[in-house]
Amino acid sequence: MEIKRVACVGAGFIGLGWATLYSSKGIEVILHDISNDMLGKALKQIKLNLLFLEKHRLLKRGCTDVALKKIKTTLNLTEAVYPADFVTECVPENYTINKKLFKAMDEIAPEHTILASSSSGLLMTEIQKATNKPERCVMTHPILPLHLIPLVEIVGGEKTSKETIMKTYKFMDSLGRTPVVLNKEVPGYIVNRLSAALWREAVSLVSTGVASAEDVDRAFCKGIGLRDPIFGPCLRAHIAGGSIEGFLDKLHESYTERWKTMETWTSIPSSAAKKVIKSVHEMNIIRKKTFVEIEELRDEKLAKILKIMLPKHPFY
């Protein structure tokens, strides 16, 4: 099956980003919200993110017109799922909400359209459970900035069939994306997980004074984050220790210790949360820049990575 129309219901900052990448590629896009304004904030916002891309050569001259044509909007969430092959979910992350729009676009939606949630933690296994179809049910987790960072999570559920899966992975590549796929369900996925030991450590540093956030920081992105981008954990483990035997052999006494003095929280307690907000406020680039000027900061820099660390970018 062959995905031509895809619609996005929610038409957020996930939503028009998905909307963006959609239409950049030449698929039709039917966007949805229950808001006219959200619909047009919406398209204000993907034809700056299409401009962006035009700008950094991630996407030929002149095609932010073409993609934008591409874009139909709409209030009813029948008009948006009833045409589609293949649907992407993205409102707020909530089992209630979440279960009772998968009903009704179970309903609509004919029998070969796919029907994708963009959750960053929630199981499928339960959202699918309010449907009467729940094998063309997935997850397809993008990562923030999703236009840029070409990464997908793809995340069945119990009743998921392989064919969804592959379906869907196939759909992903073809856009140029680089899906991975979860053996097993787990909240929060691979990404998320990461990010959630490598914050507790970073909250753990600032709030016991090891170190402020601006340091915290710039020893992130200064050390691991100019390497990882290389090399992932399991790699570089394999390379540092001549091979992953010899990492494991030759380094187990001096993670144990590590380990042994890093917390096992699993809420942030209230007087470290207050030591690092103070901490972050107190930050250079927070004091110089505002929030949207740091958001345009990152962006720049990942145009600029995306275009040496992938050469054959898919908006190329």
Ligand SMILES: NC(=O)c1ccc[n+]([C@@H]2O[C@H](COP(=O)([O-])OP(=O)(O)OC[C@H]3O[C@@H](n4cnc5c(N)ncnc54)[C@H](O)[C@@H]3O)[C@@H](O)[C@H]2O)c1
The other form holds:
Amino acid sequence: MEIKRVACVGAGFIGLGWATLYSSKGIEVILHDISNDMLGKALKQIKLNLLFLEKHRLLKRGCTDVALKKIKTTLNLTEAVYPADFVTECVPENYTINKKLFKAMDEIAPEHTILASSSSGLLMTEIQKATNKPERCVMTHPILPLHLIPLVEIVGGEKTSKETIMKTYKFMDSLGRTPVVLNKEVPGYIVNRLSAALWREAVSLVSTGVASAEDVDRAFCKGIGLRDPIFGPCLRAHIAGGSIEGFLDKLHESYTERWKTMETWTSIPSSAAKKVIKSVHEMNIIRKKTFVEIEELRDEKLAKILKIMLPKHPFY
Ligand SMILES: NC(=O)c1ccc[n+]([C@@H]2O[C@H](COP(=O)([O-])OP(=O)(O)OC[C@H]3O[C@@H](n4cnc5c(N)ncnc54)[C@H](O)[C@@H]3O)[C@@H](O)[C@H]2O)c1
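With the form predicted on its own already on screen, would you show the form predicted together with the ligand?
Okay, now the whole complex, with that chain kicking things off.
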């Protein structure tokens, strides 16, 4: 069944990001929130996002108005979910809120409709327990800024059907996204687990005085960050070692030496947090630019990178 109409439940950062994406691809969107104020703010930001895409030729000229006409807003959950072929939930991350909402959406949504959550940290196995049709519930985890970053992690719960995963994959693919399906549920999925490992090491380097926050970020952006959009850690290892077997064999000892000196924190000690806070506030960019200006700078650069990276990577 073709997905023509999507309900976005929650109109914060993620909800408005999904609404930008769907509407820019010609899909009808019904944006729902419990706050009228949030709906108004979301519409303004969606327009800015679409104009930004148009400016960078990531959206055809003149298509902002066409896309905006695809979006309706409502404070009523039934009005949003009943006509939808696909529901994207984007409310704050909390099992009580999510389970209550999924129960209600499951009662309202037509039989064929897929119910997807954007949650970064909750498990679908737990949320879907609140529904009568758990097989149609799935995680679709996006990355901010959602209208620019193509990755969507698709994660089923124990009761999610293969059909739901397959339909969700096809839908995301048809929107020009790069979907990745996880074979099993794990907190943080792929992206946030990799980020968590990197963040712990960044905090450790700064808090032990190895380098400032500015230099850790510089090393990342002009080193790993620049190289790894092309490969990724697994292919990089294969190429760097002459083969993956060679990498594991030749670099085994030096990696072991590094790992021996690295932290295994499961929470950041307050002494380390204090040092990192001080160092981040000393960063040049933080002293010279506002939060909004930094985000704008990021998005301008991202749009340029995207033009090189798109159409999709031939192998990924
Ligand atoms: N912000 C991120 O970087 C990010 C990235 C990926 C995924 N996520 C996930 O996306 C989800 C939404 O995050 P966000 O950053 O957009 O949050 P947000 O706080 O910006 O927006 C949440 C919105 O949900 C609305 N809301 C609250 N309860 C509701 C209800 N019962 N029904 C309808 N609307 C309701 C709020 O009014 C608000 O507008 C979370 O699960 C989060 O983990 C966030």
